[in-house]
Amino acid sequence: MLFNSFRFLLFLPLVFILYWGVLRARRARLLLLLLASYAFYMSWKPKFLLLLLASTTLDYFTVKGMWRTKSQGLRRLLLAASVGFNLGILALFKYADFFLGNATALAQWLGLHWTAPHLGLILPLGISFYTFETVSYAIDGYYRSNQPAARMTDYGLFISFFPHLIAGPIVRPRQFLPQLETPKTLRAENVSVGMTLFLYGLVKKVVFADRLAACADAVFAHPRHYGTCGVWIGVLAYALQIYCDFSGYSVMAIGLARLFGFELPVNFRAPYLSESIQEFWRRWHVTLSFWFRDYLYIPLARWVDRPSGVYASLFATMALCGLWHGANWTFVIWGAYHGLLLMAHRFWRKSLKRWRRSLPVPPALLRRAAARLAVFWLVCVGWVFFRAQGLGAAWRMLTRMFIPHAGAAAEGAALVAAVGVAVLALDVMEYAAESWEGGLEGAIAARPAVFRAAIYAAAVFMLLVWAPVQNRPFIYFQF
């Protein structure tokens, strides 16, 4: 059930009316959200709800056990059971065929006549996202950094809350569980902000991302048909598409949560305006970046405990981040590429402290503009590996990008330029709104009703007039 589908537009008002208009007791409302979230998940493939329930049950009781026992050995055993089960299920469904296929290739390279079986398992929807939430709950429970859920239904709602279930934001227990204990009241501000965010995200997805997809898909499918300029237009189209698609989903999720009185963490903060690759990862998919920082990078850096260990930890963390995105070497290389960029940034920042006095300092405005353009260019190069279907396809794209080739121009260049200007304008507004109380959506919600009605009408008009006929799923649903 996609956020941009007709079924969801029937599902949402029904749940909203029951939540605010029929039920009065707090526990009854939470139970309704839990059941609605399960129904939302089952609308795709009902059988995979069993995995979600198994993970929820195991995690709830293992973390409860960690808090009750004083035996360090038992607490470690419970942690291993929870984390091992969840990561094991993720590895089975997402990576089994990938590793088996690579094992077959290695055996054939060694001259062995052996072929590994192909399991052909379907990846459960949202498993990469909710698995990270279960792991954070178990690890935080082991270190007693936050209280466990009071009831299994509370923990179940934390994991399955339908706005963020499929593609994030990745929510931490301390960000969500305390909100379950707070009585909720229907507030006009929450409805206004929620609707503003939902429509904003929907426009980003349907009007921008889905229209850019046609240009990006054509170029990545047949790069040899296009010249250097056409290939670069295709890459820019994909850079804008994935940003509008994923940030659109995140904004919609945050808006949906606000409709029910909950707050989810911000997941995108104008990343294409970043002045360094480190800043980019603090602004792109924020909840995933901080998850990898807290649960992988920092423990690895402490374990190695050497100056070179920081660089190795950066590289390993980003390579695993790439593998998290998909079972393909292109994703691993994309992650390793960003790991190398972060290592280079760290080295440059340390070296700059020694060379600062001897280096000429350009004007601040020029320096910041050049840094933003350089970071955006580097990120676009990385998107080639992320989007390409294989290493050969990525190589064909890169050779045409950096070695002049004749060929057709990409269709939709004017659309890419127009969307690029629109995204830049939106990002500048979001960037400026970071210092405003309530952000850009809060500023809109505080305006008179006539102003808000005009904004909503404009959004609906864009959706009706410029939405493509084909209804595309969100890109991150495949992860």
Given for the second form:
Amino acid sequence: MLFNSFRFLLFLPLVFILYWGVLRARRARLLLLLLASYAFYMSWKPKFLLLLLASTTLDYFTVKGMWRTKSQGLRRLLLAASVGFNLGILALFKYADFFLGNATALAQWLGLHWTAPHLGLILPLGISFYTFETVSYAIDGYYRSNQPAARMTDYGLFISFFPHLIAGPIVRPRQFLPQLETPKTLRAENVSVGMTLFLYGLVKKVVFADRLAACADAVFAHPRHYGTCGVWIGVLAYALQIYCDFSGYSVMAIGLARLFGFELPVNFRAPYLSESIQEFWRRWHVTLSFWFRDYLYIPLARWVDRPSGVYASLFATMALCGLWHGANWTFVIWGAYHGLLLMAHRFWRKSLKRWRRSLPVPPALLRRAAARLAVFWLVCVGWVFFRAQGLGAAWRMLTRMFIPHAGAAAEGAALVAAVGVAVLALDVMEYAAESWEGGLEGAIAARPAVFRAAIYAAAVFMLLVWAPVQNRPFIYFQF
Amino acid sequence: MAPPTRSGTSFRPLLVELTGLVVAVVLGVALAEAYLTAYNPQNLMTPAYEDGEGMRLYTPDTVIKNRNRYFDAVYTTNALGLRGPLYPTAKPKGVYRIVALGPSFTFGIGVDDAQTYCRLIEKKLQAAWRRPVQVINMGQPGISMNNYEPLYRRLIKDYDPDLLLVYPPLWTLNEADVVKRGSFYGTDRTEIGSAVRLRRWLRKLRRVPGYAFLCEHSNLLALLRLRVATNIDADALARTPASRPENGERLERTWTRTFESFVDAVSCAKGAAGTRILMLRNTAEGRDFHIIDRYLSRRSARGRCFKVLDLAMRPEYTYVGEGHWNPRGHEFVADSVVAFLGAQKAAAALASAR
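Same protein, different form: I have the form predicted alone, so give me the form predicted in complex with the partner chain.
Below, the chain from earlier opens the complete complex, with every other chain and molecule after it.
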């Protein structure tokens, strides 16, 4: 069930009315949300709920066990069981065929007549996201950095809460579990902020991302037909599409959670306005990059404990981040590319400090604008690996981007320009809202109802008139 | 139930918010309706209907305006509900007659009557051969592979064509399992089945005066109907067996059997050397159909009456985001067919001279 589907249009009001209008007891409401979340998940393939339930049950009891036992050995064993099970399931469903395929290719390269079996497993929806949540719960439980869930239903809701179940934001236990203990009341502020954010995300996804998709798809499917300019337009279209698609989903998830009185962490903070690649990763898919930082990069860097080790950890973390996105070498290269950019940035910032000081300093406005353009350009180049079907396709795109080629101009250049301007305006607003008291959500709530009604009317108009005829699933659903 | 004051809920701001939402939705809908009416009018009446056998035909003798963000085209149907001029069934002497069979691409969704490849082929062949040529467009949007043979027996055979120009939609692989049911347009279990059921249900609703009024006048409702139907199609398609990779081979075999049955029916009608079939195959579809490809190569090489013409459609030949061929695409198809037929004719002349 997609947030932009007609079925969800029926599902959401039904759950909302039952939650606030019919049920009064806190536990009954939480139970309703849990059941609704499971129903939401089952609307895709019911059998994969069993996997979610198995993971939930195992983690709940292992973390409980970690808190009860005083034996360090047993705690380690429980942590290994929990993390091993969850990552093992993820590896089986997501990466088994990738590794088996590579093993076959390697064997054939070595001259061996051996072919690995092809499992052809379907990737359960949202597994990459909820696995990271279960792993963080187990690791936090091992270090006793937060209290375990009081009840299994609470933990089940933390993992399966439908706004974030399929594609994040990746929520930490300490961000969500305490919210289950506080009584919820239906407040106008939550409804207004929730509705506004939901519609804002829906417009970003349906009106911007889905309309750009046709242009990006055409160019990436047949790069040979397009000239250098056309290919660049396609890449720009994809850069805007993936941003609007995923940030739109994240904002919708945050808005939906607010409708039920919950707060989810922000996932995107105007990333294309970043002045450095490091800042980009603090603004793009924030919950994922912070997860990798806290659970992989910092432990790795500490373990290596050498300046060169920090660079190696950075590179390894980003390559794994790429692999998390998909079982394909293109994703690994995309991650490694960002790892190299981060290493270069760190080297520039730390090691070339003295040399940098000797350089003339351009005016701040010019410097910041140039830095933003450079970061955006570098990120766009990276998207080629992310979007291309294979390394050959990525190479074809890159050669046409950097070596002038004649060919067709991509259709939709005007659309890319219009959406680009709209996204820039929205990002500038989000960027500015960071310094406002209460942020964007506070600003929405503080405005009079007429102002919000105008936003709702504009959103309804855009959704009715400019949405493409056919719905498209969210890009990050495949991960 | 606890009273509102105890639950901590303050109802006045909530009421204001919800009232604002309702007013905003009404305002948004009104603005959308006004905008669509002024800049992007929709088809207010569904131009297609289903006959007694479930076959979807366009309303006879109708001029249909199809305008959206991709194109602005006019379709004119003849007394049979087919696109283009109505030719008498009896073939005049000396006339070379082609019947074009296929889905919406053959019908020519998105291009004007004169821009369809059928009309272009007719014009170009007449100029090249200096003899009368008739091309009868029997393209039906949404046609399935399993409709070809019954359509041939029912309608095409009477026209006694010299050539059948077939564009078999490979997307009907998804519908192959309905062949068993033996219905003419077995759409009930196909990807378009749900949309058909929805349309029937909506048609029943037209008895309600308000809804009937909106159907006649609302551009927005027409657009929403199209969106609902399209998305129901897509949902249903995702659930069809064809979406499972393991069923691909089985469906390819079924499709091939169905197509073979059609080719046999046509070949047998006038003997092996009689009516010829020229199949158009779009090689840019991006999918590999090994079984179908093997069958087509074998059959094409073996029989004189069946040939395959590969069309490498380029992205600039389609409406990006919509998918149908634009006027350049139709021009390309027509040129390819005319070139192929010209070469065939030259080869035949050479063979007879020898």
